[in-house]
Structures are given as structure tokens and as C-alpha cells.
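Next comes just one chain, in C-alpha cells: the form predicted alone.
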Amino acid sequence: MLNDYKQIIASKISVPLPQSEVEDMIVAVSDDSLGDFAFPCFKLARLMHMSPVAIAEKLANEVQTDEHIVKVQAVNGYLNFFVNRVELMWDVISDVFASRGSYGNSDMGAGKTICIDYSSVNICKSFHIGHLSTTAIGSALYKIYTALGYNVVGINHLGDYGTQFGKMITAFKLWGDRELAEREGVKELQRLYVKFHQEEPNHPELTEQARAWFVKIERGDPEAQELFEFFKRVTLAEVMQIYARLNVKFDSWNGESFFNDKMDAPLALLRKKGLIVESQGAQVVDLQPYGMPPCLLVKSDGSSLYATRDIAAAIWRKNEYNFDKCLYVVAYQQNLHFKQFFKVLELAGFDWAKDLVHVAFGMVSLEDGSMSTRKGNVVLLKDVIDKAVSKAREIISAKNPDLKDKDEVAEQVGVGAVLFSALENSRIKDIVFSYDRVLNFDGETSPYIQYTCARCNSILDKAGDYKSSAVSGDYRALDNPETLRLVKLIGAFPQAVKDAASKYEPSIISALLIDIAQAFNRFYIAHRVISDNIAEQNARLQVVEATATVLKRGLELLGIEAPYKM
């Protein structure tokens, strides 16, 4: 709805420049005692031969205020506008009614095909806290795409092809128990990958061995691939059940074996290209002149690497998916990879390589250090969820022990403060998780969003038979600076989930929903929504309602759950 006010004031404005370009560069003014929207005149000066400052005060002079738009000032080069504001805020609140629950939801996307591969664990190890960046971020930027009309397609690039699957089922007949791998999990199988690494180097045919389980899996013997899929199978029911706690789905389990059998093709058509060539015995494209090292895809045994099949990864889904945009969310360390594998399609004539996208993101850590791998051990996500929801479950027993579903509400807060975590920053920036910091309810975090949103339900259940649909409002009570911010920020929603999408970056909506539960309560502590006066009342509650119904849906977009009551 904001953006209507956007196209009134560049329809107003007369310069030498498309009116959608025009329109694009308005922005909101942060300071409403400055206006409420601005246009910079700098990139005008060298089209009109004036200074910045003298053309803004020339339009100034120029547009004719109405009904919309009420004042127009130059201030150092920009346009200022000032809009009825009564009517800007009742465009807002009218939208957010009109969209309810899918307020910020567009079409732009309608027809088009986005893949993202995310979390992509991997099979016989632990799930472990840095998986959360990956499996936040993915799956944040799939509830965003979608919202925006997008047909997504979650990937989940199972690790699920190596040697070390010849190693586990060596480890597996020598010393495994299938009762006890079922009943323990992935720390079992982990147990006996150990084991194996303890073992191997006072018995090298352990090697041997698992040399020749690993080309039964490639062969496709049947009790190798019992086996594998016996691992696969425990590891999957394991890390199920945290995808569930994280609200994280996915379309597409292909993982590397997948793409085994679909690697020649590709290596086919880059001989024939000529971009192979051999080095030290090793099958590699020269990528020194665009400044990479080379990338290597067949080793000097034949065996493929990580890149071979990140190729045929590529090459399957476009033809699968038709995909408009691949994103690969991936931490920053697989920079070069990245960067060496896309340019290999790019010069193997696959003019869309320039649609694959990595989306990269900084390292997870704890306060202790405890991330880092101690003699194969690992801080596992669910005990940090676990550790997350009990600290939570003691904090809200502690403000308020009658709260009905304490669990319930302990595992929504819980949860929401581990994904909120890997959300609120941008996403490049390495985090040091700290329980006590994201589960503070009166600073910039999930509990904080959720507790603002759970006192806009208990302001409206106070109010008694208010309906927002069946009431009518005295909107100049609403004609304050508090309330404006307010409704503002609410209306500045839509496009926060569009830059999001464009910029793979779900902190944006993470940052605005920290800014409007601000704002809201300082318009909660400035004015009193519950009062004799039943017009000014029913125009404060609309205001309520809808900041409640922005918070609710920008944290379902960050897979996060918003309590009624905390």
C-alpha cells in the first residue's frame, strides 16, 4: 500500500526520467518530523545542469499538493513529502485486514521455478549445531519465495556417497548390532565409524575391506545395499524428527549417490569441449585465467570428487526443474567451489549457470567453544533445542506459573529463539550462541517478538466483543507520532519479504519485526488502547490487531510460532 504513495509523488514530479525510475528512487523517510517520503535530486544534476539543492527547490515549488499529498519541502538536495497520514494509516490497516493472514504474499513470482538446497545432511553423523545456519536460512528463504508466488523446490544434498560407507559396513558386520543401531541412533553408527579409525592402523585389511564393501555399494550388491540403506534409514527417522521441531520440509531427497550414474555425460561434453585437461595424472579445467586455482573432477584412481557431481547436480535439475534460480545455502568456506564449479557450466556453453546462486553464510559457535569437534564428538542440534525449550520452560514458569500448555508455548519459544538465532543477523556474520542472550524477552530477539505479539492478543481479549470488520474507528486519534511509526513500519512489510527474496537475506524481516514489537509498545506505553471513548478505542484496537497479525506471519516466514498467551 505504501508503494500507491510512491507512484502518487512520482506522477507529481516532472523531471527527465521515466516515471518508474522516478518511483524506484523514493524512499521512506526514517524521521516522520522530516516527511514522510523523499526524492534525491543528485542523480538529476548532471541531466539539468543545477545543483542538487536548487532542483529540489525548483520542484518544490512545482508540485501541487492535494488530498494525498499535503506539504512538499526541500531539505539539502531531497524532495520531502508529507501525506494525510490518517489516510496513510488507514490504507495500511485496511490492507493488513484485506490480506490477513497472508499479508505481504504477491504473485511476482507466478510461473517461475526456484530450487534451494539446504541443511543437506549427512548419512551415519550427527546432525550437530553447524547445521542450523543451512537449514534456518533454506528454510526461511523457502516460506519467503513461496509466499511471493514462487514454485520452490527444497533439496536436501544427502552426504550419502564416499568410502567411509565402505568403512561403516566393515564396522558394522565386525562389531555392530542392528537391535542396538536401531534403539541408538546415529551415535551408534558414529561409535563404530570411531572404532574403525582406531582399529584400521594395526590391521591394514580393514582397509582393504572396506575398499571392497565400497565397490559392492557401487555395484549395487544386495546386502551392501541392504546395509546402506539400513544406515540411511536410521539416520533419516534420527534427523526427521528435529526437521519436524524446525518446521523445515523438503521436495527433493536426491543426495550424491543419486547422481552417481549421471557424471559421464557431463565429463563427455567437457572433453569434447576441450576445457579437460590432465594434471599429474588427475582430470582438471584450468580456471588460472579467471584467477582460480584448477578444478579438479576426476582424481588420478577415477574416483569423482565433490565438484563432478555438484555438475551433474546442476545439469539434472535444470532439465528436471526448469528452474529460473538454483540456490546452493552453503557456508562461506565453499566460496571457491562454489565459484570453480559454476564457472565450468558457464564455459561448457550453459548460459544458465549465471542462475545458480550461492547463498553463503558464516560459522556457528557456543559461548564455551564447545562447537569444535572434541575426539569425534559433537554439540548436537537437538540438544541445543532440548537445552533451548528448558530454559525457556523455567523462565516462563517463573512469569507466569499459571500459563495454560507451558510446555507447548516452551517448545514454540524454545525452538524459535535456536532458528531466530541464525535469522537476525546478516547471514554472512559468524554467531557465537549464546542460550541466555536469545532467550531474553525484552531484547532484540524471537521471545521478544512472541511476547509483544502475545500482548497484542491479551489487550484484544481485554477489549471484549471488539471485532476489527464489524467496528468503525475514530482514525484521528491515530494522528500521533507513536502510532504513525507504528503503522508505518506494519506497512513497510511487503517489501521487506521482496528484498529478502531478492537479496537471500531473511534478516531483513527478521530486523523489522524487532522494529515494529519497539514500536508497538512504546505506542502501548504512549497511549491508552482501552478507554470510554468506543471510536477512539476501536481505531487503537485496528492498530493492535494488525500489529499482531504482521508479527504472527513475518515469524511464520522465519519458521518460527507465535504463542496466543505467554
Second form
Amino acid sequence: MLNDYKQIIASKISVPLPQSEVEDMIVAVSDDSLGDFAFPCFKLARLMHMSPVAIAEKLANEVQTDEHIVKVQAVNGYLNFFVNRVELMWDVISDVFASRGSYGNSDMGAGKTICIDYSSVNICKSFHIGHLSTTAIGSALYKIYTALGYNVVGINHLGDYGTQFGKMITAFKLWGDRELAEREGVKELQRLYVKFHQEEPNHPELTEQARAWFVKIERGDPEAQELFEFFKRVTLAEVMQIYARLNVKFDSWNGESFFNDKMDAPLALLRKKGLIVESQGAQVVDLQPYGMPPCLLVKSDGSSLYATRDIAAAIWRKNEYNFDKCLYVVAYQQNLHFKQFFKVLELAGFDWAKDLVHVAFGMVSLEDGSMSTRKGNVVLLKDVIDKAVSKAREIISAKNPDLKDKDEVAEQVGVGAVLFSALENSRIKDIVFSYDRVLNFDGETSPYIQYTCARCNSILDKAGDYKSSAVSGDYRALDNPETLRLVKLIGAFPQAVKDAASKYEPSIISALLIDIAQAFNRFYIAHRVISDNIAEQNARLQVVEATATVLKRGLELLGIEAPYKM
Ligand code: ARG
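Mind pulling up the form predicted together with ligand ARG next to the form predicted alone we just looked at?
Now the full complex is given, and it begins with the chain already shown.
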């Protein structure tokens, strides 16, 4: 839609630049009273030996208006275009109705594969609020890239390897109980782990036992293997329940331990390339020339590290999926780790190392003080979701006591509010989570978007025999600032989906949905939708329907459901 206008406008401007370049330079004007699109003349000043202001004025006199472009104006070095706004709104709404549930989709990713490593939970550790952002952002990117036609591979790179599992087995054999662990889940495993660390200072033999069990895990000892599988089952049973509630899916669960037998070849290659040096018994890649500490690959006792596994994993993924890009949605605390192993792969001669992207994000803490993982008193994601859902239920019951399916709606609103809190701001920002804020139905929140969407549905329901689908009605009734604003924002959605993908920033969609919801509420206050003039009413109802369609689709891409009624 937008691109059609850019094309029409570019064809009317004759300047010493290729038309495609002119098209790319055209921007949308945010103040509707100044125009709809603008062509900045600054870049031309050198080429044309004139000031931008003079160029804009010259062009304003030259450009021919017609039924599509109704007015041209020079404004401070910009050439501003007023389009036929009735036609523009007609175009946007036709677009929405032509694609509906797939509005914003495209085939730009056809034939391309994107791997997204996200959520990547740790076995025997609780699913705490620190895992919210990676899960929410990764899952949203998964849906966004899918909508753009990419083949997407969602990977949960499980944290299922390390010396801590030797400690876990030792603790479990001394103090553990299978039934209790089945019943209590990760909480019980965590209790044992904490106990191990409490006892260890007074019982040095524990350290030895843990080391021995770790060696057994590495050697594939059946008992160690069985216990480890048990821990994994207990952890994943819990994690799966959360994924189901958050509507999060994965195509691969190959985590760190999957690469146990896949590190020799990469290490041999790095050795052959002369990249590995000995340092105090350990094997490292020196990264000093790149301003980084060495990348540790093999410890002096011969065991591998997080980075070793990530190097093996990246190579395996390239061979298995032949990705065009591989994203790692991981907190910024791991910036150095990713920079290091990306560099090692680049030095090893893998030209695709440039296609590895660390999609970093900030920290989440709760309003009532941040969490401490060391002491084991973590804030569980499940508890946060449960609390948000129960608060949502209270609000809904107060607002709409007669609502049916209150539990289902409360779940959709509560879960949505939690997800949205991780998706609303540019991802690198730290988040302070507040129940009252994320559940404020009048704030810039997901309940606000959901509520607006439900309001649209109820307007359409009340409109009696309104039949949607074909664009019809008297669109002249829409020629006012509130409606124009709203429809332009709806028209901006497809580009926002693309930008969200290219910048790995679902918040671009979140922000647009908030803008659309706010614009809708202004439109609704300013204009009576239901009227005696059926042709005008139809046109307004179509705006309402288009709003509901785009809000629902946008929420869906963020992993959030839109209840029909609220
Ligand atoms: N399990 C890790 C953690 O919780 C995240 C793993 C991220 N993915 C990766 N390929 N390193 O910190």
C-alpha cells in the first residue's frame, strides 16, 4: 500500500537521482495537516547546487497534481504531498480485508531459514522470571519470521551439562526421594542442590563424590544417565506447562549435552588452524588482538566448556539447517561469551559467522526488590503468571460481572500482560515488573489492546445486519483527522512487521498496536459509528472491523490471545 504511493510520488519528481532511490527517500508525514508523504531535498543540494529550500520550492511548482495526488507543498526543504485521503483509506481497508488473519504476512523470507535459540532453560533449575524475556522475545520473533515466509527453526538449547549435575546426583542419592521429587518438582531438586552447598564445607568428601559422578555422566554410566534423565523429565514436565500457557513452541531440544560427542572435529580444526594455545594447562584461543579475554575451550582436566559447546552447536546447526541467520536470544550479561565464540568461528574461516546474531535484552526485576538466585529464593515465572491471572480475574469481574468464560478470559489477559511486559520496550532496556502497571486497562498495556479489540467486536455485533468482507459504503464520511490517523496506523502494520524482524525488535509491533488502540478510542469518541445514513455507517463499521483485525493479528504475532469479549 505505502509502497504504491511512494511509487506514484516518485514518478512525479524529476531530479538527478534514480527513481528507486527517490522512492526509498520518501517518508510518511506524522502531522496530517502538513501532508501525507514527504520527499526530503537535502541530499540533492550538492547535486543541484541549490539550497534544499529552493529545490523544494522549485519542485512544488513543477509537480502535476491529479486524482491521486491532490496537493503539493514545500515545507522547510521537504516536498510534501497530500494524497487523495478517501482513496488512501479505501486502499488500506481493502488490503486488510483481502488478507484478514494473514494481514502483514509476506513472502520476503521464502526459501530462507532462520534458527532462533531462545528460552534455553537449565535442567534442575527453576523457570524463573529471568527467563521471561528470552521466552517472550524469541517466541514473538518465531511468529514474526514465520509470518514473513521464513522457514523458522526454534531451538531450546537446554542447559543440561556441567559439574553441577555431579553434585545433584550426589545430593539426590544421599537425601533425595523419587516420589517427593516427582510431586514437588524442581523445587525439591533445588532444595537438594542448596543442601549440597550447605553441607559441602563441613564434608569435603562430598566434593570428591560429586566429581566422580560427573565423570560417570561423561562416560555414559547407566546409573548416572538414568538419574540425569529423571532430573530432566521432572524439570521439563514443569517447563512444558508454562510453554503451553504461553503458547511457545520449539522444533529442537538439542541442548548442551547433545554436543558431548560433537566437539572433537571443531577442536581439531581449530588446532589445525593454529588457533589454540596452551595456557596454564588449559586450551584457549587468544583474542587479545580483538580486545577480548581468551576464549577458554578445554579445561586442564580435559573437560569442555559452554563456549566449546556453542561452537560445536553453531557448526552443527549450519550443517543441519543451512541457516541464513542464527539468532541467540540471550541476556546482555552474556555479551562477551557471544562476541568471543563468534570471533573464534570467524577466525576458523567460517564465513557464515557473520550470520550469527546475539539478540540481547535487559534484566527483569520485580517492583518489590530484585531477585536473588544464589540463595534459591527466586521469583518463579509460574507464580508471576498465576498472580497476574488472578488479578486479571478480579478486574474483569468488577468491570463485567456477567461475562461468561471469565476464567478463560482472565488467563488470556493475565498471560498477555506478563508477555507484553517483556515485549513493550526496546529489548535492551531493563524492566521493573509491576502487576498494577501491566494490568492497567487504561495504560499502554496488553489488556488495553485486548479491551479495545473486544470493544470493536461488540460494536460490530450491535450493528445488526452489517456484513463485512467487501469494501463498500461512503468513505467520504471518513475524511476527518481522527479516522485518517487511525487508518494510516493500520496501514503501517505490514512495514512494522518487517521492521520488527529486521531489527529483532517485537516492540515495534507492540508500540504500533498501542498507537492503533489509542487512535481507535479517539476515533470512537469523536464519531458516531451507528447512524441513520447506512452508507456512512458501513464505512465506519469497516474501520472498526479493520481495527479489530489488525489488533488481533498483531497480538497473535506477540503470542497474545485476543478474547472476543471482555
Ligand atoms: N541456558 C543458558 C542460560 O540460561 C542460555 C543458553 C543460550 N543459548 C546458547 N546457545 N548459549 O543462561
